[in-house]
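Heads up, the chain below is alone and in the form predicted alone; it's given as structure tokens.
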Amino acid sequence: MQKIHFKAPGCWINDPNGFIWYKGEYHLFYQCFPYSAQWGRMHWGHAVSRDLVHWEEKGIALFPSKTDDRSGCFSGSAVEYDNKMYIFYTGVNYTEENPENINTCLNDNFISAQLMITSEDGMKFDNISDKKTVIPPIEDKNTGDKTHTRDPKVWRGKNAWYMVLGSTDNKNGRLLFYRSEDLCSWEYVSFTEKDNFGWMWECPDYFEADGTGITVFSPMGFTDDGKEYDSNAVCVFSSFDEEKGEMKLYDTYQYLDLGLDLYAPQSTTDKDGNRVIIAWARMPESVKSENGEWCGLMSIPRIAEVKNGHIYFRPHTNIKNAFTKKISSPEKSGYMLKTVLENGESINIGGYLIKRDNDKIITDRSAVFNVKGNYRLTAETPVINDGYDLEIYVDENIIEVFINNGEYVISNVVYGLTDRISGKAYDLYAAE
């Protein structure tokens, strides 16, 4: 059982799949390459949570097994439809593989297809006996690419489904609509693009918040900053018409979270009807303990709400809800500091530091991510004009800064945090 952080159980995971509310559960999928710490070809992993706290692992859901998905079962997402668990996944086939790790392909050489697999209980699937395929390939290059055309999102609208995948077009992002009566055959409506908004959007995701539209996805190349991970998850407005199958995205964005280190969000509604949404934490390094070693781990899951024209990502009412007892010291197990700052306040916590300077916070991971590569080690919010209330949820290996309940967040990997807190004066709170 694990509680409040979702961390890869021994091995690689990466993008939350299938995250559903599903016969009185909720389940989290993942991308997860179950026999090491990297990266390699991909399983679904599967967990459940009655709350969003605690979460039970219940191994691997989808592997590969036909010719469509032969190199791995990759992100997508799940619905429910007659009673049962629609699972939409892509699959991959290498058309080159690397003869030193099979697990991997050579100069990008492989093709992907779009399949389904069905579940009576969201528990027991049949990867053998599935057809599993519903898009195969796309051949028409004016409509997108065979090989990065991936990630499927699928809805229910009024009268029908419709699926969003994310793909490129000479190397510009772009969106292709899909729709279905019934979920097995699906028809090409349409595509939506921007600009010089990276190369390829990954995971996209639509839904609806306080009645406004928003899309979120994960363009390739977008933050050209010379550091690693250029490639972040965004928010845009837009709308969607269902009678033409086509989407508008709005001029602004904002980022899903501005440490820029989650990816690939997914969203669902909770039990109460919520928008929630959950992420991966990018690790660039694994982790050893006692339960093996182990790289990946999610966010907390947050509520999206839209104010003033902004989006917000709250921490989910149950993870407040369950930080209850009143601590004086860090425990091990996490923990959740609340502190409000004045200009020029900073507090440290296990050596990562919060200051807030001219009505902005500022982070900085540097004393506590001592990693190889040109990564990110400091972030910042705009300027924020009302209010500097934090709400930070603090584990071993992330911590999550929340603003104004959501106003806007700053979450970071970070390794070797100590249990010493310093500055401004602050309040602890354990799970129960």
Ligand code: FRU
The other form holds:
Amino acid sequence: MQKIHFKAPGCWINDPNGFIWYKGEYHLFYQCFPYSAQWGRMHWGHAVSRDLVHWEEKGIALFPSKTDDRSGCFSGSAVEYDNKMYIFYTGVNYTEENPENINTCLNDNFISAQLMITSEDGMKFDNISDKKTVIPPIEDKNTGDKTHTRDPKVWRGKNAWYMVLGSTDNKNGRLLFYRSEDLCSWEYVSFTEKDNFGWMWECPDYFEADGTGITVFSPMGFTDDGKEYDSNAVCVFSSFDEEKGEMKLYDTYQYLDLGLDLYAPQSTTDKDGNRVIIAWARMPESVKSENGEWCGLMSIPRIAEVKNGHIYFRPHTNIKNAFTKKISSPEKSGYMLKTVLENGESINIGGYLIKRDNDKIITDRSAVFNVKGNYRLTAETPVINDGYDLEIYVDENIIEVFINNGEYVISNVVYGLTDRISGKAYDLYAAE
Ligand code: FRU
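Can you switch from the form predicted alone and show the form predicted in complex with beta-D-fructofuranose instead?
Expanding to the full complex; the earlier chain stays at the top.
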């Protein structure tokens, strides 16, 4: 059982969606195929939490009901306006269904529209009566692609609402920007793109942290070392001119996480106004448990902060505060480990090796990742100039290594961790 991380409630999950603090609770929706542990016709699952540590499952919130979302409710976001929750997402309509699995399509033959659904309390969603479509499939090729345009992220600017969508010109990924006065009618304003930065940009998100603009997205076909995965989440330094509705993307970027397992992150502001971000941890194999087969996990919610031109991703304060009970031996899962490594030193956590070599932190999951396919087994930080404090969150199927309180993070999915820890001395903590 994963204790720290939100996991699929016995089926398939992928991207976090509609992440929001609303009426005294955090709502986390997620891409979900509720019938089996594989990707298929997407629904939105729903969970709530008061503290980002303990989650309560609420079941399915969004399901296909209109022609525009008949083949799936893809990713999107939520905002609060006039006490109501407004959810924006991509509706998908397969124009060539796979006859052997109608939950998937053939030859990428589908069209995408942008849809909206509202709720008075964030709990009840009327999939039938709500009109849903707000932006029909794109017809103009110069703007975007009618198939690959998706994942609306909406935010409130100074004088209007803005929406960013991920899209492509079929060679380069791009972002499309829309503006609205009332959240219901949307006007296209501009696009921005970048050469040689992946062919399609999924799940865009824009926010400012400590006065710096950051655009997060997941370019497809970006990391070409021949390994799984070639699509990875990046955070690009940027600025958004609201008057012109134009985004400028600078050349500087960071990976969201150096483990390259996390994908499609989404951010929101927490109860105290911090920028909190959560991502899907991709699992190449499902897990069979007493309660059924499941596949897909969420990362720990992290607070994003910018200092000296670098983005830090720290475990959310509520998570840190939860893990304060000192324990003497590891629990089967769901514990936190603290240690500091000198050059040449290492620690082995249940088969997952972490070492410091030439002032880099290097991880190796070879012994706990017996999975078919050409996956990355090792990850490393750049040379770190100062401090090697490790705060490591260990769950049954994921380990997250926070280095120097989020200066770098390496997260990896694992299978078959043992409860043996060896190497460098450490302190262990369980949740209160
Ligand atoms: C990213 C993604 C999104 C899409 C969703 C479908 O993982 O491909 O672009 O909306 O997943 O499940």
